[in-house]
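Single chain ahead, written as structure tokens, the form predicted alone.
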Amino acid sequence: MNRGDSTIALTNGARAREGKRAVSPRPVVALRSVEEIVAIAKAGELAARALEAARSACVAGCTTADIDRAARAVIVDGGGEALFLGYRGAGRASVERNAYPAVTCISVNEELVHGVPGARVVCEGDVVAIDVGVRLDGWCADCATTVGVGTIDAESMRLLACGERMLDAAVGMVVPGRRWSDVARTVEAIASDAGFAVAVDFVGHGIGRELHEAPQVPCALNAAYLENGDFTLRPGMVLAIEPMIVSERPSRNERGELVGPRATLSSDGWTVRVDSGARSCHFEHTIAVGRLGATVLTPSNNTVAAAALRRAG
């Protein structure tokens, strides 16, 4: 769930946008100590375990509520707090918005993001994006993956592989002194070259004491971000990096900037669906910037590499 300090303002038939693209004034980005990053990593380990439990529960015939329950059990047993449960967003829209009712966001096929778990049955061949956020001892972590259920078609396999490649490339490019725009430019090219559209209106974020902190961490660029939102990677930054792509041809505006696929907010107030019905995917890690590069704080192997954190920090 990558909502930052903005609000979702969608109407039926309108393009999904959250207003996160305009950044003014430039926010202050927290730099965490090694001890603080180790604490975030503990939250990340729990989030990763919850995500793995949800992934394991994601089989043909289950409901999205079943998947949510699997993640909830791990978070509760681990002494954590589900960050998404009760979340309303920020800004003016949060006053009128219903609180998010579940532990995870589970988005199936044409659901781009923020899918609310419920009675929907997962079928063979579906692609299911699962997003988990956890707070543990006052520190937050956020991670997501997309699961192919059983045997999926070749185009869906290619979509998921591209999303994973984007996340891996972004993490691999994180080094102190690099501008985030350099990373985003490379990552958006991976999607465009593969023939997929980037969901440019949904971006990653800083994370720490709160789920959404500065800075914004997009996987595509526009002039407004370059002027007002770009930042230099520094040791101690903790970021949630989360590419989302759609199985549609990429399109650009008159300035040559990527334009996201058209999408609509559902009546539940949260689930965003791609208007064309095309499938989408979502991958995310929480990472810390160290002197030598990035350390993934939501590792899939369910370990907290404290020694590696100290080497990188």
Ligand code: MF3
Contents of the next structure:
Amino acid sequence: MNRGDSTIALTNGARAREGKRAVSPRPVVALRSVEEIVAIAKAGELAARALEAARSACVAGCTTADIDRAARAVIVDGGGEALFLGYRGAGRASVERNAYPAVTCISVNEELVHGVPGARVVCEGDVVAIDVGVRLDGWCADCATTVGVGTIDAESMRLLACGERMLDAAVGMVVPGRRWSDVARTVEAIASDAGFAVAVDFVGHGIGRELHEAPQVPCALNAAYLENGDFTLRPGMVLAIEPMIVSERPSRNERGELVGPRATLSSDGWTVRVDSGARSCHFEHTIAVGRLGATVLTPSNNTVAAAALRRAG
Ligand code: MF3
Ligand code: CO
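Could I see the form predicted in complex with the ligand next, after the form predicted alone?
First the chain shown before, then all remaining chains and molecules of the complex.
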């Protein structure tokens, strides 16, 4: 989600209108029971199946609308609701924004995020990020992956492997008592060490009854986050972790913090494009924090790493 869409900002805005002193905006994060996590896992299983169907539909010559239709069929068949369809975002942005018109976000090559499916034809060599959310029995799950269409160039392969490695590393570091900033610091270094820019303006999020709940779950750090957004992982938290990186040199501000690639919102009100035209990728899982670590609620066997192994024979 966009950093500005924070529900945390909303809470403080409401307090200000009521004439109360703005409190330090430390995120209050819902803790879910085992039964609730099982219910979110059912939504997650459906979301993951929709994502797999979308992946299978993502072949040279198809349109992004075809890929969207494949995901929609699985969600409808599974009795779920497409979470993104009609979504407007939280906070101030929601007032100005048109409702999201599709089931998935499909972002091809230089499209960074929130690409609206339509008539664009997918070609051999493209990298296609597909993001899908589901609500089932009142619980939400959100996941994304990036598909290489046919044979992709070596730099794109390296980009996808890096994005997946960031998500795997983040999930692997989840343990009660750890500060999220600790995870974000490790994950941003994976991207910058590989020479890729992190889309720091888009962050993961808590998820449960709604798509976007507190806390913000970034894959890069800055002083404002350390001051106002950081939280300690606790059993029962359910989070959507979603690194997005761009095949562009990472750059830093005067404080040494990573800054995102220059990107522009297109006239459809959603699709964000990288100004340089560089390619990007996006990987996302909904996870639950347990006593021993994370459980992935949107699991898939179809990873970039597994595909590389298969190709290597
Ligand atoms: N995974 C994306 C996010 O959390 C989903 C956005 S849904 C949309 O930002 F409807 F806003 F596009
Ligand atoms: Co998300």
